[in-house]
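Shown next as structure tokens: one chain only, the form predicted alone.
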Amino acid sequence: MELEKVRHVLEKCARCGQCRARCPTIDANDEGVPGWEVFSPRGRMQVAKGLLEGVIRPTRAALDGLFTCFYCNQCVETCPSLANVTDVVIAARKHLVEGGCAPASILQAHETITGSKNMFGLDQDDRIELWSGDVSDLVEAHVGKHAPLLYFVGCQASFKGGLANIPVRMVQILDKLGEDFTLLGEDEVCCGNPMELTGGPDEGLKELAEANVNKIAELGVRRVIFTCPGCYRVFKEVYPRLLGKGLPFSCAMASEYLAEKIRSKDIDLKPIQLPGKVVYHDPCELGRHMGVYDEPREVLRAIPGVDLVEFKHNKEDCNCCGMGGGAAMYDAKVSDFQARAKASDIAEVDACSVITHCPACFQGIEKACGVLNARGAGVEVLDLVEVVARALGIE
């Protein structure tokens, strides 16, 4: 039983309430005021404990609390008892899925990913076609070839047209730097991150892991690069557990790879012009979950013309954009409310550009910028690789 595995974590909770101060979902509602306890980390711990002990039934209130968690990990950062609340949330979600009590939207998402091998239910033939139009010749030359380096695109950037610039710029950067790289193309399947976050069964996740790892190994790849923190985290932390062994290749976010190039002076970054101040948003899965804070900033500071400033709450303390944890799959309104809160952070630093390093965060920050731009602010959101591409003269 999944909840039994985290009983020791549940017993760490002293119910002190310190986690409430930084949890974004407790006031992600129409009124913008603290909501019911079930929307706080402490409340979620109590719901999970009640489910484990059989004294709480999977009511709508329980589902609302557990499935609106953004998986931002703020609670873990602030907990004086060192209780990993997010582990408990995932275990509770898995408990509900196994018991057939999970929300219909979540179960449908699991079915879609299992059936189509991507989170959108689209044809795998479109995994390359939908983003590579402007660089089709370059992409076709690299799909399925044996190479030491592989770029894993991920579902979001592959299938959502508004994110196409991320993989386009990444392959152009790799080409510009003379890398011998490969792409899986239609053989790339969902990494499993949306399923894992929402309590999907391990059997389905393992099937996805085996498909990706085996295909990558067939191509003789020694290193995989990601532009999605969710894919990165799942490959590095979840796949070894599911497969019972280490991966036959190393994993790196694009920022880690680019920071190495900067240190070794193997990249020539030219001055660029961005209007006004630039602020970097730390994705929750990349920052608080994987500890990658410095490399994106190192890359941005190496580009002449970038006036980098920081949010009041940054790095370990950075406020979530509202797109994490599968919460938007369950209740999009909660995600939208958090985007409005993030808009206040952006306005506070008076930045003209917000840089992030995550396809999901790109969408959350885009919502936040939309709130500001409706007031005439004129703020744009860019992915880190888009900025680097400009500095390399890639148009």
The other form holds:
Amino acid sequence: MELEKVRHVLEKCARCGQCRARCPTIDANDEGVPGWEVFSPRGRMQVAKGLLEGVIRPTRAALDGLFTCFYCNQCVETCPSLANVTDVVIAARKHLVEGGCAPASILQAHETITGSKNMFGLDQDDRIELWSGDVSDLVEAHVGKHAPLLYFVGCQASFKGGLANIPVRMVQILDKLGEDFTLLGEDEVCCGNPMELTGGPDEGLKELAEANVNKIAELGVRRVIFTCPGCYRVFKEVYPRLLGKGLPFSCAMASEYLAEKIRSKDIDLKPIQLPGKVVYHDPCELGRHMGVYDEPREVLRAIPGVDLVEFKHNKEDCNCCGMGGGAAMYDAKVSDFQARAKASDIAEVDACSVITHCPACFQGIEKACGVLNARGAGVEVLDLVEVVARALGIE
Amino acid sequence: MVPEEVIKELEAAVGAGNLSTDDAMLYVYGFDVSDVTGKPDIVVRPGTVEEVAGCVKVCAKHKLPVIPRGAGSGATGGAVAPTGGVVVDLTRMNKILELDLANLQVAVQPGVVIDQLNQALKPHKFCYPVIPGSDKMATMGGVIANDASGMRAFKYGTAKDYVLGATFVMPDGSVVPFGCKALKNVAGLDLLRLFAGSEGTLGIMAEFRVKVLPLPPSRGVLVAYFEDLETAGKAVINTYQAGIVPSAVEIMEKSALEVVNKYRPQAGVKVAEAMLLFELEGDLDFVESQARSIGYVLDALAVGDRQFSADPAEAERLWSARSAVGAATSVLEEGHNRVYEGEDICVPLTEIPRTLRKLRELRDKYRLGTVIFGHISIGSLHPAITIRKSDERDWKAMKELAAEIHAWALSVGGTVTGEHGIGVARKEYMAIMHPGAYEVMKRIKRALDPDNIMNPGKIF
Ligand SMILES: Cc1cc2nc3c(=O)[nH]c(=O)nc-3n(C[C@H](O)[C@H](O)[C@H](O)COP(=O)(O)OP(=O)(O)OC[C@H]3O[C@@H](n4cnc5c(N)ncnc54)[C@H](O)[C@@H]3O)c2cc1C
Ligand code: SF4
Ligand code: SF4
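Could you present the same protein in the form predicted in complex with its partner chain, rather than the form predicted alone shown above?
Up next: the whole complex, starting with the chain shown before.
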């Protein structure tokens, strides 16, 4: 039983409530945010405890509490008892899925991923087509070839037209840097991140992991590059557990890869012009979950013309954009509330561009900028690889 | 089960979206930091004084228990519902209503978090100096209802010392404003001092006017290591006798130093019998001259091992050892976790060395990992006991250990609670600590709340 596995974490919790302070879903300061105790990390821990001990049923409030968590890890960062709240949230979600009590939207999402091999239920044949556009020849030339380096695109960037610029620019960067690289094309399957976060069964996840890892290994790949921290985290942290062995290749976020190039002076970044200062938003899964804070900043600082400023809450303390943890799959409203909170953060800094390094955050920040731009602010959102591409003269 | 009629009436008072009878929701509201539990029948989240009063009126009519609740960071079961009833969650009322800094005061709703208030005051160079260790989550309502304080209590006092006015919602639902904007007021009985520390047993405080102070311009931290506990105790008393009033003096006993060393080696803590941290505030010259004076006190006691800094980053680094104690306690022993019992004694200053030794002795007797630290400036000690929560024997031993700690505190003229309060957890000590006076308190309670609906089972 999933919850039994986290009993020791539940026991760590002293119920001190300190995690209330930074959890975005209990932050009752923002108009409209729920504020009930079940929306706090401590509340979620208690719901899990109640379910484990069989003293509560999976009521509406239990589901609301557990499925609105953004997996942002602010609670874990704050907890003086070192209790990993998000491990408990995931275990509780799994417990509900196993017991057939999870929300219909979540079960449907699991079915879609298992059936279509992507989170949108779209045709796998469209994995490349939907984004490659002007660079389709370049992409076709690389798909499925044997190469030491592979770019794992991920479902969001593959299928959501508005994010197409991320994979386009990444592929152009790799080409410009003369890398011998490959892509999985229609053989790429969902990494499993949305399923893992929402309590999907291990068997389904393992199937996805095996499909990706085996195919990548077949191509003789030694290193996989990601532009999505969700895929990156699942490959690095979840796959080895599911498969019971280490991966036959290493994993790096695009920023880690680019920072290495900068350090070894293998990249020539030209000055670029941006409308004003830029601020970097730390994606939760990349920062608090994987500890990658410095490389994205190192890359941005290396680009002449980029004037980088910081949010008041940054790095370990960066506020979530509201797109994490599969919460939006359960209740889009909580994401919208959080986008508004993020908009206040953006309004506080004197920046014209918000740079992020995650396709999900891109959408969350876009929402937040939308809130500000409706008031005439004029803030744009960019992915880190888009900025690097400009500095490499890629148009 | 509460009759449907009551739910309808409460819904009419707060709005349907602000009431819950969901089983999981009620379960979650059945806890605070202590091990006292109690699931309410209903939780309401009023947004205005009128809504609070409306809810209390419904409860008074139906003689239902009313349990005021802030952040639920209390350590005594004060905010839970052992006899069922209606939990009134006040965290929706979290607005700072007025900053009247020329008159050194602010008006706030009860759900404002202490840190939220201090963040709002900081740009104006003001502060609310009642800063408990729980300031990031504890609410104004909870802090005043518990007469909370913290490590700066020696210099700044406790929550009651800062309340200038409050709006009381009495047990019959009537709304009684009290106090004024003057910084001094001795007109009649001081109901503010009666309600502060009453732990929600006399009524709900639904609005406050509190005094704030100018933020000191600089801060210095002096750390000193001691090879015997007596000298550490003497250092504090001699500091006061030398005319120095530090804003805080904290003690970390050997167990705390060891565990912080293990958890955060970069804090650079040495292991000694005890470490004292003196915090000094004021303009830089004053901070430095106070540090020098403490230096003379320490010289006279032949305590050479010390460090001082008034540089903000370095002072913070020195203080970081103290900030790390909570988390460090979690790594004391694998599988052992902290419980809040016997955690809040306060003893006369001269009894501190003996008390520290007693705590060590008791820890060894019961073989339960215990980290000892506290606000030595005012005699508050916080032994943090850790147990294996799934082991009944540990629970039993812990209860006995806590009882012995309490008995010791009383035997040296101290109290079982310096800050955290009585609630349910320490109720048994009321008659022991206040023979006679407890009866007077009961009479006051009965006079104001004849049906005993306000937070029943707490204190009384
Ligand atoms: C890690 C940690 C550190 C702590 N450090 C300190 C410390 O340094 N000093 C200290 O004094 N305490 C400390 N505490 C204890 C606790 O935080 C305080 O007692 C705090 O005042 C409780 O505030 P709360 O908002 O959480 O109140 P709750 O726990 O929700 O309620 C506490 C009591 O107040 C009553 N109450 C709440 N709001 C109202 C209201 N508006 N009107 C009437 N009654 C009300 C409740 O019924 C209950 O009896 C600490 C606790 C923890 C977990
Ligand atoms: S999860 Fe950690 S911070 Fe939150 S209540 Fe539990 S112990 Fe406190
Ligand atoms: S992960 Fe984020 S949203 Fe979820 S409980 Fe923790 S702080 Fe709250």
